[in-house]
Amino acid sequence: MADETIAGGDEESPGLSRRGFFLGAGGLAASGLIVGGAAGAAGGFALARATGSETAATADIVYPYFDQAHQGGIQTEPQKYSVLMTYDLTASSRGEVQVLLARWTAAIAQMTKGQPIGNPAPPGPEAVAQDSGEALDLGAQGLTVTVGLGPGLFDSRFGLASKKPGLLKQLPHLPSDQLQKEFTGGDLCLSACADDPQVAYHAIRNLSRMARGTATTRWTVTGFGRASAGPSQQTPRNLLGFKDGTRNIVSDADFDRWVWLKNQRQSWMNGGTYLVARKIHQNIETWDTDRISDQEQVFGRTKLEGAPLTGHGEFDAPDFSKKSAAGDPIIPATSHVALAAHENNGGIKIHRRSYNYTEGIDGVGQIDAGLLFVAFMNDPDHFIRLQTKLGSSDRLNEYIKHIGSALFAVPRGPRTGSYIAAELFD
């Protein structure tokens, strides 16, 4: 039977046959990296957790990869560790981008099952290992890898301009931005999250190896001690010592309303979302000299319990109209919670999935640390509106600065026998 051609090849990259695409791209078949083939079949993860038990050891937690309505690492209950990496494409043709995404898909499918990439048999002593090996025997550890596509993918290089989502563009300059070029932008991104830091790192390391010759690394942040909570988790704390994520989106209804895309003109984005990544440096040594009562005024919450200043428990609804005996709002209008609350922003909600980071000592001898802010939403303008307000008035700005920023389109999860964002190239 004649090969079915993958439509849309540009002048520099003629249309690729499906057989040639999957079997000829760097020896995928020989290496065991055939998408949807024996090495990548979905049968190994028909259940959300390999053991089917909430009490399973983290090594045994396996999230399904193929045939999911949405990519993992978004609504998935947050794991303990994260590595975010962005990339600049150096490919000269659209076909090279397709091959990279296909290879990434196959490798992610294996790594999320706790398996080494490529042929699982140990290589001979003279062979170059297909898997770097540092995660062998660690198990899946709840690994998810989320793939995002940046605005640059849709420029004139690859003939994809007509497929660009209308809302995908570089974020504008926002109040309080102090962006550093080395921490901004990217044509592609990978966000690996796991309950073991070495498993998350291993995923990014090996996917970056696959990208050599097609893409170069741009910027990265390694996160720990998640600063966002899931529905069954205790609210974690950021490096400023406050609970972070108390009012985060957790319900299916809110995800459907504020996160997932549907009825899109670019149909390949249905089931997807948008990812905003921000690297936020925190002046924690200055913060530590402030008295707790003032810190609570900055956040609008108590430090120990995490309760709004008008309540007693963490999950009490804040009352922004309540005033003190002197007639002042008990929750200051310039507090972080008042400026970010959906009640004060036309109901807008975004799903935060952030992590703390530390990178040693900065150039002036201070601790270099902060927040890897990651958020998902079905309209990037929701983030822009919130951050414009926060960047203009938030008292927290005295202690933080946004030094990194990027926006990515996140396609739906791949189907068995296909690869991530395949519909983009059809």
Contents of the next structure:
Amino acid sequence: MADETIAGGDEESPGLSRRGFFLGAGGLAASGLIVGGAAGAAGGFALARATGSETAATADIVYPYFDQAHQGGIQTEPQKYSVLMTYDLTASSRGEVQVLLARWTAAIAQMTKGQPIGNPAPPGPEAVAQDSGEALDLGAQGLTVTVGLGPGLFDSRFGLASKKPGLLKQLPHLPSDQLQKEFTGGDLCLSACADDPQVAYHAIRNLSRMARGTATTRWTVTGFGRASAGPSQQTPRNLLGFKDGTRNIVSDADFDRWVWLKNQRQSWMNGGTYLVARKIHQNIETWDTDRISDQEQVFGRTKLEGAPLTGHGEFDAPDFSKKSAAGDPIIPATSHVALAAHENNGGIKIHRRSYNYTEGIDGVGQIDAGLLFVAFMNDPDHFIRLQTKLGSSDRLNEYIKHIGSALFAVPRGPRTGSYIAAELFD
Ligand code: HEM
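Please give the corresponding structure for the form predicted together with protoporphyrin IX containing FE, as opposed to the form predicted on its own shown earlier.
So here's everything in the complex, that chain up top.
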């Protein structure tokens, strides 16, 4: 690779070449955080993910990391568990942010191979382990870690304003929002997903530790229950008991049209996307007292099969124009799916990758739980348009409360020998 200068003469990182910077940053090479060449793609680590098979050894699932057109954890088949962590940058220079992204890249490369990020038990009485160790022997577990960049990275602090992705901004106040400041925003985010909760948590915990001195943690949600739990549960269910993901977009053609960015003025964002995260509290106790027939009207789908109210099978196409003998739409116009369906929104589609969460009980003994809604799209306005309708009229609003929110730009995957979002600093 050419020994090109990073950050074009930036006074904060004088004389650093991209290669020297990456391998040298924070003593990465010396500390064992060495990027292993074309790990994954060329290294033969990539195993096909077995779907719906309980015999699949999830420990062995390794997703390639470098030289992928897109970051993992977006079109990747959903893993069972996730941890989303957001951060506030405390760094005073752009160079510090680069070092953090480089160190994260190297560490993610290791962990997605199921390997520790350094010697977990270095010799010597004074030695401190770099890897906290709790994921040793658990394998890769299909781990992906998706890195997102929040609007704050492009404010006056780091001289990156001219590189800001065109559509990255704070989301506006939306109908029914009851956002709590402590669950909103973030200059950076990491979304770790894996088939083992400890592997996902280990990744976030160690990456957060690396960020010390450069970024502080802001808000986090630990999620579960995304991938199907077995061959008989093909579509996972949310905590309201309904199949969630039936009409999600999955095809390459839909991803090309609705998720991936191309021909961007900020060319470093080509191959990237935007991530919307919403922490949505669910009033579980109230929901549980509701009649099934009413719950089905709320979603516009049957509870057991997950079929649209106009059909029989889960994957039957909903017919939003079909009326009852009394002349009312069989799928109520204010049901969740009628309001969110692309047929009723000028064709708009987003890719949802949400997880259930629980945080125990609240101060009065009620279950504190809900949905960590995560969606990817090539225009955040698509989410805004959907949520403007849902927040105004969705029958589901009686049972949910949007309490957290953030938007991040998600760059393409890193190239071998480089690091995530490196082109941002060119
Ligand atoms: C706690 C909050 C939510 C719950 C429990 C929930 C649950 C569901 C369920 C059960 C379905 C039907 C099955 C499916 O096609 O996946 C669905 C569909 C959908 N939801 Fe949500 N959802 C929530 C929030 C949201 C939000 C905030 C948005 C976007 C702003 C959204 C967008 C969609 C879309 C686009 C569909 C597909 C509609 C269709 O094409 O039929 N959902 N959701």
